[in-house]
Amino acid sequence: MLRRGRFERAMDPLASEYISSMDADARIFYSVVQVNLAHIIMLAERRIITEQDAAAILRALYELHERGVEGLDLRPELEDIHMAVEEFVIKATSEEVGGKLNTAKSRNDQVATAIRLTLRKGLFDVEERLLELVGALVALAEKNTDVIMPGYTHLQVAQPTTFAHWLTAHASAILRDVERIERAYDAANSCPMGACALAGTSFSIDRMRVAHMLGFKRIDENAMDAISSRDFALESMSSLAIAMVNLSRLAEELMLWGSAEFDMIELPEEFAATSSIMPQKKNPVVAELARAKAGRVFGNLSGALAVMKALPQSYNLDLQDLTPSLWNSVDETRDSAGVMAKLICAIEPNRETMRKRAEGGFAAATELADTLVRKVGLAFRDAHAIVGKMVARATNEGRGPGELNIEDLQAASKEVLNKEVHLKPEELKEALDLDKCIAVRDLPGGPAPKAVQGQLKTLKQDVKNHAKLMHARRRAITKAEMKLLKEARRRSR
């Protein structure tokens, strides 16, 4: 059908195998049908066509809409999708209607246009998981202000924190993701339809009609950038990339916290398994393999720049592989953030053993270091000096953190300074108490209860109004689907 002029014989079985999309425009059916509706009403209020040919054609498409993407003929010499639905209204309609779809418009428009419809929508849903998923943690945190755990950098036990106050630092993170992903909503958010091939075209369309029939903000200006750009699908698959590695982050501290090494969260049964030889293991699976997925959506970004990184203005068929990248990237993320939503959910933390971490690893040790500047007036690098003394003392000993004493403190200020610094015996025992020493960090952001209590508040008071603002998002895109197929339904008769 599309090669009568040009050529004279059919391309090579291989060949059009080979370049065809139509394995994966099945993701973009709908899409592409109502631009087609949108396009088609469009030119019969120009009158370019005529109410007639216009009514035919919507009867066609609407009845197309209505049997799916199974009532098209989607052989491999079609080349693409847009090819099977003119194929499919000229069979309805007569070569002399049918071919008048493609009036004023081409595929470039078309599936750059299409590509925006059915992006739209799944960055929807995987901004339903990830706000699910700050829910959880949220959740999970109210529940636990008051339960002590070591924080760590380099893997080292470093300060005593809570284990809200863990979950709360997770849930901030994947609160930007949803908000880098609402950007890349309002990116996609813009209409290419009218640029046709590269050059607009010579009809007296109105491209601002077609972009509101489809729900879009605004239309792309430039025809040839409007054709040959994807920075909308390199942002969004940016967004996601960035969210995996959140996802990852998380899941992998999540096997960490739950091995028999730290022994600090218990993973429920629901999301592991055991090993098919060793029947003792209990195997963090779920998490596994969303910090794996990870490297998949990363190589799609990857992969995504590669093509772009060269390509002349205007369309090439590059173009056309990287979009299966991105609705790849649109649903590894979107599954792994509700399946770790629901991980979460059914996660119980070792209170005991975790307040051990935290005792064992000195955690406390920084809080000695800054009560010997307020109560004694030493440089903290003094302090820090004599405090790291006396941990290097007991641990040498084999003693723990409740075994230190004012004659460490003592013996490790002499080391240090040349002479003896002097504590009260209860201010260094209330230096060292891990409940004081938390509850002391009730600035904002701190682990302190109070502190993270407000940290809670704020978030979810951001997950609402994120879930308004998408909300209300759905409810417009939906709106303008029911609009335009009322319009092409009454249009058809």
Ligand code: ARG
Second form
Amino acid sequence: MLRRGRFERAMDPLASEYISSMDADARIFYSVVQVNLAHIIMLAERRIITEQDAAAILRALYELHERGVEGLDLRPELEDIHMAVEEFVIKATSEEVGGKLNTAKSRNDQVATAIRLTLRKGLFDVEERLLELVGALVALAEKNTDVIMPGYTHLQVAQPTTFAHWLTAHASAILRDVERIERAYDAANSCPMGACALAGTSFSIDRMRVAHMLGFKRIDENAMDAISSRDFALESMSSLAIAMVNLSRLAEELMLWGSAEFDMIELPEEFAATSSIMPQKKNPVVAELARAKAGRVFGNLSGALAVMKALPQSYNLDLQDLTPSLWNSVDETRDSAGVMAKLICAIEPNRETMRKRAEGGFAAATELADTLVRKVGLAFRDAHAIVGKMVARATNEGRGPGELNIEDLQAASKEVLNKEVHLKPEELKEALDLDKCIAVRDLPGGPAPKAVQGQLKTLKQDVKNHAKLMHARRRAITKAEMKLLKEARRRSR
Ligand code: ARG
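Right, the form predicted on its own is done; let's see the coordinates for the form predicted together with ligand ARG.
Let's see the whole complex now, leading with the same chain.
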């Protein structure tokens, strides 16, 4: 259909298969139909085409919308869905009428617009799952504010914290992912239609009207930029990549804590698989794949950056090849967040082991040094050296943290300061008490149950607010869609 003017011969079948985006285009089907509906309504309003022609075209488009993508012939010779839609409309009307569909538009502005329409909804779905995950982390944290676990730095026991504090740390990070995705949504929420191939058109179209019918906030103004830029997609892909960093870190820790070596959580059977040869195995396959999918989503971003980096203005077919990576990033992130949310709901902490691991690692050492500062008036650096010596002395003698004693303190202080430093036995005991260590860390953001409850309260409110914003945006878009379809219906009668 397209080639009959410029060319005499059909495209080589291998070449046409190679350049076609038909397979990936099914994803944008409804968006493409919507863009066409809005465009035709605008053309009629501006008297660029007659009401009658518009009615016939709208009837065909509406029918196509009803039939869904199955209503289209997607053979690759047509190149892409934009041509398939045009062909459908021409067949349903006539060459003369349907041939007007592409007046004052191009596939370039159409595809850029359709991607944004589809992406907006995809981002809602991702956001929804991420909010579910934050909700699941918060709910589990609420039940475990008093469950002591070791906090690690360098994967070595560092200081005591709680399971709830650890869960809240992940929830806080994932909430920022939600915020980033909302910003990426804003970047995608502007309309390229009217940019045509790259330089707009001499027809007196109304770009704003089309943008509004499609529920966009604004037009993507510069026509050349509108059709040739995909930084809105890069923003989405990078916010999705960062979300996968956070999901993957969570997955990694779940695998560690669930291993027999740490044994701090019980991995739910429903999210594990076994081995075909080793009958004892309980493999954390869901978390493993979430970790792997992160790699894919990063790959999508770096691939897309590479596609864009040397593209001259304006449209190049390279852009077509970026779109499937965008959808893959949306899908993988949405599905990873969804399954991780369910997995988190099913997790049980092993309280005793968690506490044992914290005790075994001298997690209270910092608190003991702080106690020496407060009770004895030592400089922190001296207290730090003394406690270090105490730990070394006990370790050398094969004693654990519960067995640090006053003699250790005296010997260590003599060695470090050349004088004996005194604490009452009960002061030493209190400093080493993990529950006390936690209880006194009640500053904002700290692990004390009260402090964590405060963080959880804020997080719950945040989840509510973001869900509210997301639903309001979704509603506005659905409303625009319904209105557009209704208007198309009305005009096609
Ligand atoms: N299939 C193309 C894409 O996905 C649509 C635009 C094609 N434009 C063109 N001038 N060949 O980007």
